[in-house]
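In the block that follows, a single chain appears as structure tokens, in the form predicted on its own.
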Amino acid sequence: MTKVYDRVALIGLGLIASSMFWAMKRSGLAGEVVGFARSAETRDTARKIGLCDHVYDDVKEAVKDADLVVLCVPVGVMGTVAAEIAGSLKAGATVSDVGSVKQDVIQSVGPHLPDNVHFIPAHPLAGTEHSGPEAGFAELFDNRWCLLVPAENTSTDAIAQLRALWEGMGSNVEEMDAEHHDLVLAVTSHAPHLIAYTMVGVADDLGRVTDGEVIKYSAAGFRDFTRIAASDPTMWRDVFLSNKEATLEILGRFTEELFALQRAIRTGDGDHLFDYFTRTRAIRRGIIEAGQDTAAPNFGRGAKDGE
């Protein structure tokens, strides 16, 4: 593979950017790999484990000479972060993200930047409920879609060389508008985890069934209501009230279809209920389809998920 950046800067070392660094590093895409994490125990946990080349203890002098800088932190704090490395940023370098909502992080972080570098959001639909530096592993890409949002006018020399990284990291690649992003997924991902979060509420709530049943007896679909509820807090809070419009439509739509339901388990009606399974059955089938799961019931808790 050949090597797209000379440098590339990693802010934030959670799952994505632990797994950015090796995914990297299997291919060769990059000459060097340096890395800033806010925490100075992650800092250390970095080290110990030979995540990047080179870990900074100053943000600043991280993104000093990069030709890439990717923001791995939290959406919520993502402008703060631009703010401090804006007058610190190469100029000519690109400025990336793996944000899940776009339209706030342009909005947050674009202002920040200088004209002389380019500024391409991105959001790889990848990850597992478990977080930190040692989360990491370099196949959490392959075959999955990393979706490219940049602004008008952004260098296509620029978008092509991020668009070689992410296709050498394994991913499948496309660009989309921020507003298009936000809502499709609201659909795919945000709404099903506030779902799921609910979900386990409830159960959590339920005085009539007390919590080791809840835990012996879960079928696969509990099961994976709390695999999606493990995911990390600070995240998932910041999504929702990034992207409340979207998410607040879609939840709308849900409510709605929800009702629907509920009136024909009241009202016996079987034929409405078998013709909404049939439907959405069809749906699983085109996602395993599509290369984007498969069949076999143990998904998502292989070995690298540390299951």
Ligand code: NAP
Second form
Amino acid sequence: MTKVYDRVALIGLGLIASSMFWAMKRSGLAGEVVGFARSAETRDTARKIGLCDHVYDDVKEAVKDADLVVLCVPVGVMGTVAAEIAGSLKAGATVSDVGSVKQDVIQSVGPHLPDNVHFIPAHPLAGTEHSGPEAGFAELFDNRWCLLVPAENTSTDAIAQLRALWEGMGSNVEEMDAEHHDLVLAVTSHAPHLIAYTMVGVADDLGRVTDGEVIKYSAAGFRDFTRIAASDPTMWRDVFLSNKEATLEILGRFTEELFALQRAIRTGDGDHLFDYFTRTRAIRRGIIEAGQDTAAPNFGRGAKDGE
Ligand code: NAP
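Now show the form predicted in complex with this ligand, given that the preceding structure was the form predicted on its own.
And the full complex, kicking off with our chain again.
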């Protein structure tokens, strides 16, 4: 594959940045990839495992000559980082991010950036419950969506270049406006995470079921909640605080549906339950047909993992 940028700077060296580094290296998409992380510990780990061609101790130095700067930090600190780097950006550079929320990031980052850079927010819809510099791997973005959220007057060349990078890293790329992005993600990711956190919390509170039983019998559905609920607390705190409106709207609808199902169970309305579950089953089929998950029973886990 051909080189897309001469020099890329990754700010924040966790799961997403480290996966981007390995994916760019896999296909030779950047001449040089440099990085910065807040703590000396993360910077040392990055140096030790060969993450980045050069790791800087100073964020301004890291972005100085970069053609692309990608903010890979929690959503709540994107604005602070943008303010720190704004005076050191190269004219004509592209600034992007990978934050899970877009309207809040645009509002907090945009005002700090000089007029002579292109700001193209992005969000790869790929992740795991692991975090930190050692969590990344080159295949994370393969066949996953990456949504670009450019403002209306953004240079089409700059967008095409960023699109080429994400496609080179294995993603399918689509453009979306920020408000719609935040609503779609509230449905597909943010509310489900909150529900998983709640379910695991409920199991933890339920004194009549011992911890041992929760772990031993977890294959019966609960295990998948525990995986999601193990996700990084800082990242998810920031996601809910910054995608407040859309998440609250979806949770309001969720609560209404939950009450309706609760009533159906109490009144013995089997037709309601059956129709509801028939409708939801069709959605699962759609996800498999779109190639976003496996149709194998129990997510393709072996029999020993099964129920
Ligand atoms: P992560 O593994 O926890 O890494 C976060 C990185 O940000 C760490 O290197 C951390 O540095 C650094 N950082 C934190 N606060 C900072 C600050 N104030 N200044 C500078 N650096 C700071 O996180 P991640 O999973 O890669 O997530 C990064 C971004 O990607 C988030 O905005 C998240 O919403 C988005 N995202 C995540 C996923 C996912 O599933 N994980 C998927 C798509 C998008 P230290 O290590 O030194 O603390």
